[in-house]
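To begin, one chain is listed below as structure tokens, in the form predicted in complex with the partner chain.
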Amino acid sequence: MKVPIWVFVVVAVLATAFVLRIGAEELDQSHQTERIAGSAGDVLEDDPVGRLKVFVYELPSKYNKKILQKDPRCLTHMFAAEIFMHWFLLSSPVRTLNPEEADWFYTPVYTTCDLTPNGLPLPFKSPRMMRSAIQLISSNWPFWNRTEGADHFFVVPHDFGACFHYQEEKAIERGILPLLQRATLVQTFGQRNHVCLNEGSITIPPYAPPQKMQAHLIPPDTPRSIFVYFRGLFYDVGNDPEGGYYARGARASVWENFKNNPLFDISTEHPTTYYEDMQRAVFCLCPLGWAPWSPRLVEGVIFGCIPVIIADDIVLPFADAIPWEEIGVFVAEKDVPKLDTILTSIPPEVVLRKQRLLANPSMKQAMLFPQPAQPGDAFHQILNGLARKLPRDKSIHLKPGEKILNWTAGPVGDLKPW
């Protein structure tokens, strides 16, 4: 008799809960967005205050301040969330001053602030500053020793992460920088099966300035008339002239086989309406440059038009809490030429479900690094990332004496000291 009564309860619990989740999508959709539900879940309005602690090293200013005095256009470029992302965490609720009870351990070092006159970082200097900056923090305090950085992070932005370096093939050859084999590495480049993406690396859209997009904005109901919008480089004149390294021939493949054709706005002028245009544009494209990332993405998402990712292999920014391949279109580099008939035979349908998907405020706020930091921005999808990671087991700690990590790997000229 009780059986029968428990399973009714249990039953009618799980109906209301099932009524309820469907009022709530209807409710969103009378609101023209929808949730975001990717593989982690419906994640991206966490709040990781209270679910994991920081504790942010302090380096003598050679490694943050007085580079950025040197050089302050370090703020504006692509790469600028490393600086950002320092001075989020040392005035947010989850940094800690106490070490001991500290989940992660951030060590706030800015690799990717050489620049030449141009405003084009040079990486060559970045493994020597990592590395000294590494070597203070083990001998300063113990908590590298520990676990051989397995519980640290690391925010290296540039063009190919940790392999610190923007030519393709010198950065595989490089690898990732030894000393940071164990370690969280928090980065724009993502790729599978690359050297220079580790397992556990939490992959961040690049920095773009909100202010100046928010600046952009046209109002919602002016009509978008563009089919497809694209403007930047097809062929790089200067390093590669007859195409074919760069982008691996898909960007001069979007231009030779689509100049022509009138539905495709595709061009490499530098035009003052491009955040306009963009916002007139029902699809972007973001196809992959010298590297597979790009701040098109962010671009797309802010202005709500459709990225069309012609990358192959590529890990997009938060991909276990942004279900990305339901919000833009992915298309092989090998499938460029068909690249018309892919996108028309998209069914409407489908577009619109991507255009609100497109429209939940909560999926462009994660694009964003705003200055303050706001709720469900990208700082807090980070912390959001490294706190999945948690509970950690115990098998992290190294046993006294044992070492894993080799000091002295890599090419000669990194172990001079910085």
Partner chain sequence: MKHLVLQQQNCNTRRSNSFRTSGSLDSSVDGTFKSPAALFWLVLHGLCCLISLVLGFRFSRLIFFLLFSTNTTTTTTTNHYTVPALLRTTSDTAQTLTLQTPSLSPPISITDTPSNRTSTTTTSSRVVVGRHGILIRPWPHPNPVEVMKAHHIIERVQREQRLQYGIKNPRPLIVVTPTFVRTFQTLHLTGLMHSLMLVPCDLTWIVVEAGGTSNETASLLEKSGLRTIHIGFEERMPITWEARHQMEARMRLRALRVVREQRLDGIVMFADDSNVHSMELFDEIQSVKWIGAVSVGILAHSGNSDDSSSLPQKQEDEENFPLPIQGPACNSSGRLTGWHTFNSLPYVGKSATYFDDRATVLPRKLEWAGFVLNSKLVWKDVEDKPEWVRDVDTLAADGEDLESPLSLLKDTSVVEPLGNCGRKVLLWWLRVEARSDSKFPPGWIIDPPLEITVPAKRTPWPDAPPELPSSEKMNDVQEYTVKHPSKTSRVSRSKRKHESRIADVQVSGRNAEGN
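Next block, the form predicted on its own, ref. the form predicted in complex with the partner chain:
Shown below: the chain alone.
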């Protein structure tokens, strides 16, 4: 059915009125922020120092340093948290050089630093690399064998965490690497009732370059003249030639329903003004891609653009500290065709409160991995998550000779030497 042009004119006028009203009230409240209320605010401001001690295994450089030297692009991609977490821990006051007093053990292995010429991480060697590192620490130190990893944590920022594949169907088929089943996984992937998310995992934000975003900040009183903003793929023809599988069809639905809607500034083009445009937008779409998460979550929070989260059952970063329900808008994947109605129905006072919460510096800090580290940043939120798991039940320690993990389980290809 062809939509008459007058409908778009009316919609454009209404959207402009909404944006102008928000913009006018923003100018009056441009420097106002709001503290996160209740327990979430307390958690956000926790200081983990003094509450836990972490022992960092010293591995041969082939597991980390040499990989990075081979391809320094790993420092800037959205999976780079595994590298920066290692660097942070080396100089952190929670680090202990005495493993006997450690609460946690950390293995610095850069499993995502294997990139295609286009800069996309390949996960295919990751399971072998991880197995090799675990074999090394279990042979050279006694601590892994005491618990089979129950007091160890690993940073696994792949699309589907320790399932090590970027396509969900294949990630589910693989499952989490068997040797990591007792460990605590620190990962960007989070989805309820999913085989690639263990109970007790810590969900973190993807890496977004703090200095680069800082360089693109515009005056905070700039009016938000864009109603809905999105830049990215709607279809992934290379990996999903028939369409519909990528993003479970949600991104395709955004494009088909709103490509000609004046409310929506959406495109596959990625302009040099991308960060500035987000700061001029009221709502920023954060739809799932191959995985439910994306860097847009971080960018939305940093730039005060209300994240519109389109990813059913997503588990969001640091959900006990960041009140996602209060700062974002959740839209079910099946409701994407009603996105314009949903967003225009939100009262301006609700939008303004979300913007005040997004302006809270503590919330922005919690989403970033800055160099050097800062109090309350994502590094410290990870440590807070680990500290809250203490003290542990002594039952995690195995009896002499007891084994739980199956070292020969998993795909045959994973068992090959790395």
